[in-house]
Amino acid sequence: MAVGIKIRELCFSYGSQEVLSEINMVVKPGDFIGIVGPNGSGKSTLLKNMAALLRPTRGAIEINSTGIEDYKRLELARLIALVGQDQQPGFNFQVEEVVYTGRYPYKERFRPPAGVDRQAVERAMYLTGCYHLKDRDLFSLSGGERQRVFLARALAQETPVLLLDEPTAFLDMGYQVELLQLLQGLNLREKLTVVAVMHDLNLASRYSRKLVMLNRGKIFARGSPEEVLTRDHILEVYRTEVLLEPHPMGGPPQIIPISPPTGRKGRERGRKIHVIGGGGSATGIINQLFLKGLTPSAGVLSIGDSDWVTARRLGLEMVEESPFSPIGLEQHRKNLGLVADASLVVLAPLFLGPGNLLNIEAALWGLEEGKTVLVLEPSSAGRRDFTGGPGGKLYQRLVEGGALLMEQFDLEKIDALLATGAG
């Protein structure tokens, strides 16, 4: 049976207290959708709504255009089944015994369970990597052999809806991966619809196909884990940096963290430092400076370029040029443009030729207009000049006009240098 969800302006409170405001969701047949957020979001209370353990303040919850306050409650049980993060076994049943208990929307009372109860419960144990522990005492067992106790007996009711709060808690990698690896094929092939609370962003973005992330008891964005996990979005609502860097697997892009949580606050103003670079000469240098609370601007960087790449991941405003192309006017202008907002200009340690010789002209332009610039490992300039002089001449005339040199990037001086008023 096909089953659609659709949430329209909820609201629930614990007393005075508001944990969600004016959530509206539609969950399709066949969803796979992921619900993420910080801790206190909101997450859990929004699923026990979905699943009626609790009633909602305002708004409505409709499954199939009927309310859910208008199911009976075994024919609510037959639509959707909730894995909860917090099961407490009232009792020390065995394995097998909880995992029939899921049967229980279809069983009449005391009726002993049927042939095709049987096939649902050790299809599930099987499916879960539960069959071996069926004659175990659940108290005998660890939280991630529990866990998949649970996700067996939800599986044993045949719903077409699962609500999963936190399925991977208490799981090591290996479980976790392969639960929800069963999860995404169930989902696939059976069209199992799947509404999971999950913490960890890059299982989210694994194997959710739509994410919906809460914040504060609303939703702040909602669609593919592209359009959600956003280095802007993470930072507003986790507080903390990130970089995201392509899976090696193809898909979703994975979510490093690289930063406390502290969010764009964090982030040092008024102190803008421009780096000059070019294949991989400024990698470290704008790494650092991002590491220690600064946004860095850099140019002209060629596009598939490592400094190019590292800009773009760290979200930098930054030049660009074609790949194998000699640096353009209307590229220079902008450098230039970069360069007169900066507070200090870094020119890293980078090979010359006659494509790139206005990145040095840019760093000379800044030093002739004022600007403090630092120019980095100068003593190797000319074995890395292959202009057949202009280069080297553009670096002489920044070191007779009062360019910092310095052997080997110091944060420590930069960041006293910068106390100087730099700029």
Second form
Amino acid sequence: MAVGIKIRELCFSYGSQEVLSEINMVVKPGDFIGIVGPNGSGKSTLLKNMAALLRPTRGAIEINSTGIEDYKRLELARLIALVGQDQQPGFNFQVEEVVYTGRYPYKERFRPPAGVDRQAVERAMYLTGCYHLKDRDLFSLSGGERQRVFLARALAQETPVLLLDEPTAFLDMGYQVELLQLLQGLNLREKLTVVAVMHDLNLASRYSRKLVMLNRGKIFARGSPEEVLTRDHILEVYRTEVLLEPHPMGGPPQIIPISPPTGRKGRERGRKIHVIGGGGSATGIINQLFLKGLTPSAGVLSIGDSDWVTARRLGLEMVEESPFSPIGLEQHRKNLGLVADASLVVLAPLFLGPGNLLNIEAALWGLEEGKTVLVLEPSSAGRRDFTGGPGGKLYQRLVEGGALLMEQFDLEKIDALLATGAG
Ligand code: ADP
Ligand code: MG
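Having seen the form predicted on its own, can you show the form predicted together with adenosine-5'-diphosphate (ADP)?
The complete assembly is shown below, putting the previous chain first.
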């Protein structure tokens, strides 16, 4: 049976504390929706409302166009199963007995367990990998094993909709992936509708087709994982800065928190640093500055080279040039603009060819304009010069013009420089 859920203007309060406000959400048959959001944002409360364990303070939940409150309890239990967060066993049943309790919505006629019940129970235990536990006492199981037993009980309920509250919370990595793949398989093959609160954003984005992000009891964002899990959204809602990296095997990007998190105190905006690099020479420098809470600009970088990838990943302001093309005048002009805005210009130890001489010209121009220019690895400049002369001369002028020279990029020293009022 196809079951759709419509949530309209739902508000919910525990006493006087409003925990959910104005939630509008549609669950269509066959959906796989992940609900994400920080601790206390109302995820569990939303799920409990959808399972009719809690009653909305205002607004409505409709199951197939009928108000959820109009369903009899057992009738609803044949449509929607819930695996709660941190579910505690009431009694020390054996595993198989617990899974059998999932069959309660079908016991209206007080019949003894029938073949269909046994089949459902055995299948559920088999799918969730707890068949071998069937004679064990629930209290003797680990948190992860128990979690699988409660999932088995929900699957034995054979409902078209499954609500899960942090189903992978106590599971090790292998079981996390296995469980989500199991749910994905049931979703794809048997059209099981899945709504899962998920605490791990990477798993949420990998397995959900749609995401809903809650923040302080409101829907903050919804859509595809890529639409919802942006750096800006995560920064605002989780107050943590992250990188989004392509997963090497495809699929949605991986979310990597940056440590130490700069999100809470915010990125430094005051001091401006412009890094001139290319070909990977500036990647370490840019990353170190970024981790320090500084947001450098960068230029002129060839589209696709590793410095360009670094700058783009961090969302830096940068000047880019087509691959394998010499720096054009337009790009050079933009680069000078960023140099002009900066208080410190860092020249990375780049390889010099006729195509990127203008990068050195830009640094030299900065120096002449009175900027602090830091030249890195000056001792190897000769070995990095493939211009047949002009590159070396420009380096010479930088040195003579009073650029700061540094063999190894050293943030402490730069801090000292900045503290003494560079630029
Ligand atoms: P989440 O699952 O996103 O962590 P919850 O839905 O569990 O959030 O909780 C949302 C808010 O409601 C929190 O501030 C929490 O403290 C509060 N809350 C949860 N359950 C109760 C309850 N039974 N009584 C009072 N407040 C509660
Ligand atoms: Mg919760």
